[in-house]
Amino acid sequence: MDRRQLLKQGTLAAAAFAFSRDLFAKEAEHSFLNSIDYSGIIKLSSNENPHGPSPKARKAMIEMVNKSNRYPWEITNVLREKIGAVYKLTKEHITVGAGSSELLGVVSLMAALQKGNAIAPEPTFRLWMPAANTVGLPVSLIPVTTDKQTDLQQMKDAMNKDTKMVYICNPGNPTGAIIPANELEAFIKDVAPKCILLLDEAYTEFSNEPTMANWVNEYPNLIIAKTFSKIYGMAGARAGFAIAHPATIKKMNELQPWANAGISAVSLAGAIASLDDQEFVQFCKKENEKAKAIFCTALNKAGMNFVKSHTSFVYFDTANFKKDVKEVLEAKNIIGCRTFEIGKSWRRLSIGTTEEMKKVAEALAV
């Protein structure tokens, strides 16, 4: 191959790369990246942010693609320092992973090594539980109250000398209910001295309740799990973090094959940029409230009770609805309505855009 041919091929390769990059920047309307075609479908199943990542995050992720040939050690430390600063802590209080789910698994493994049991509400976020059982941490589930509130007293009563971990998702998933800060603080003071208290704050940013991260220095057993999947719109990017006492973070890191290495360079860039885009966060919170109000009004008109939601989804009772709600919605290409309590009439639906929730409201007006 002569020099002219080599230059020609190099130019074509550069043009091809630029073209693919531009496709990515335009969100790949017809790209091979979109292996699942949701056109014509309103997907309200996984509490995903319908507005996607923030504009700053998208730009940062695109730019980081070209640098993904390098291990992102320095970028990881930047994110940990930035998160620490948000909570008036240090990077030693922070560990990161591929979504908060990875870190929930690490904490349950840490508890399992202590040879005991765990306690959690029912229903709740259960993704981590099968693995916990597999590694020797059986989980006792404590039913929520009749009005779908986490029963803190019953959870405390269920604890015994072998209880090594208590898990609480606040605001709750799938209920959307909140434990008031004063009640949760009292629970922390009572439980955290006795065992690991794993507090999942995946949806705190949608509520007006404060994080409990300010208690981690006083209670080394308190671990706060948080994520970029929800209000930051990065569910597919897989970025999460845990906040805890530095000694606890060290123990968690020792259970990871490569501590703090679960997030890709691209996702790290997006997470860092997301923290700088609080205008987008506030936009998402306001839009979520608007869209949720449309849905709750429709539930009221349809005669269905629901739990007051502090999240990006609503838990509602279909007992008084004359038709199968799931079938009614799916007939209008709206997917995601599901149950979390076998044999009961309660269902959860994620909140989409205002336009999407108007279509949900129209579907329920039968």
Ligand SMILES: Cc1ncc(COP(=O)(O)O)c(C=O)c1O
Given for the second form:
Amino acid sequence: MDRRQLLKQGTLAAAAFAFSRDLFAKEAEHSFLNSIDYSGIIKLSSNENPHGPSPKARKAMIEMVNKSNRYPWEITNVLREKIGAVYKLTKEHITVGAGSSELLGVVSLMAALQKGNAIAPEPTFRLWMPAANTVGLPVSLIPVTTDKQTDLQQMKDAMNKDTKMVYICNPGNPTGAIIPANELEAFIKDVAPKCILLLDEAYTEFSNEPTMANWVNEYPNLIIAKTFSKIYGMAGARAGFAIAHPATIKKMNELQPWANAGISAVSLAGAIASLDDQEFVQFCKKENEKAKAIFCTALNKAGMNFVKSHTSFVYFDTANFKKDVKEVLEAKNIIGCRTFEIGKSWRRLSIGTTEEMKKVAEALAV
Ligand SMILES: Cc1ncc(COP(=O)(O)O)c(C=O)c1O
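With the form predicted alone in hand, show me what the form predicted together with the named molecule looks like.
So here's everything in the complex, that chain up top.
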């Protein structure tokens, strides 16, 4: 892919703005299908881990290739048991899928069958919403506060007797903001007795706040979605999981033609090895902090405000920047500066390696 095509990809992404399946499909069409060669390009669009997969995961995946003629029933259970143990739960509390997106879809289908509405913050991770709408689950979007924090009070106020699901992404995407554990626990206690509470913890490992997985036994409506795509660096391998009360997991599985079968044997092997490589996870967390600090210093120098990020991306306000940030970055082959709020000056950029973020800093020092 040449630079023009890549820039076109970035422009397409901004224009589409739907952040839906279509956008993901476009991105795939313009990158992986044509070429997976990003040499000379710094790609900061989808919060992918610039270091992963871990060396142990790579080795395990390569070894599993030769055994791909067999269905992976046993290995799926190994992963479910292993995840269960990490969260001091059982394999019956865990269901796995081809990325957490698959499971976000299953949960919204489950909510749609209850015939009502859903509530989510705005902006947030919207990939699951078009399918939710298609199966009859309209989603009311509740704006984040002026300082880009999830507005839990407004979300609670927006609930009515027909609300069947509330979606929260914590830490938030694209804002990077985090709801402190005590506030989130209070929210769970309020909301989970009333409807499904889908808590997307795709980025928790980058933060210092705990998972809410320990509440699933008490609140069967609480479903936590997690992924191997981010800190584990396996976005292309497609592996994710949900944690919930066993009765809830069973209900989710009843909506799938073949539950727990979305992950290939190769990706399962990688996911299992990843969980064993916590040293790599810590490495990625530290590197992310270092690289993020470089970017935040550059934003400060350029006079741009940003939300304190607890994730592998930063949400920043370009209003005070004298040029078009996206164009300035693209001129240096840095792609991924994206809009999530129509007509606003806020943009998101993923965090790459420290070297990549130094190049971003140089580009912004115009
Ligand atoms: C908040 C959030 N949830 C879920 C996902 C999807 O992850 P997966 O690759 O596991 O489908 C993403 C991907 O960017 C995300 O940002």
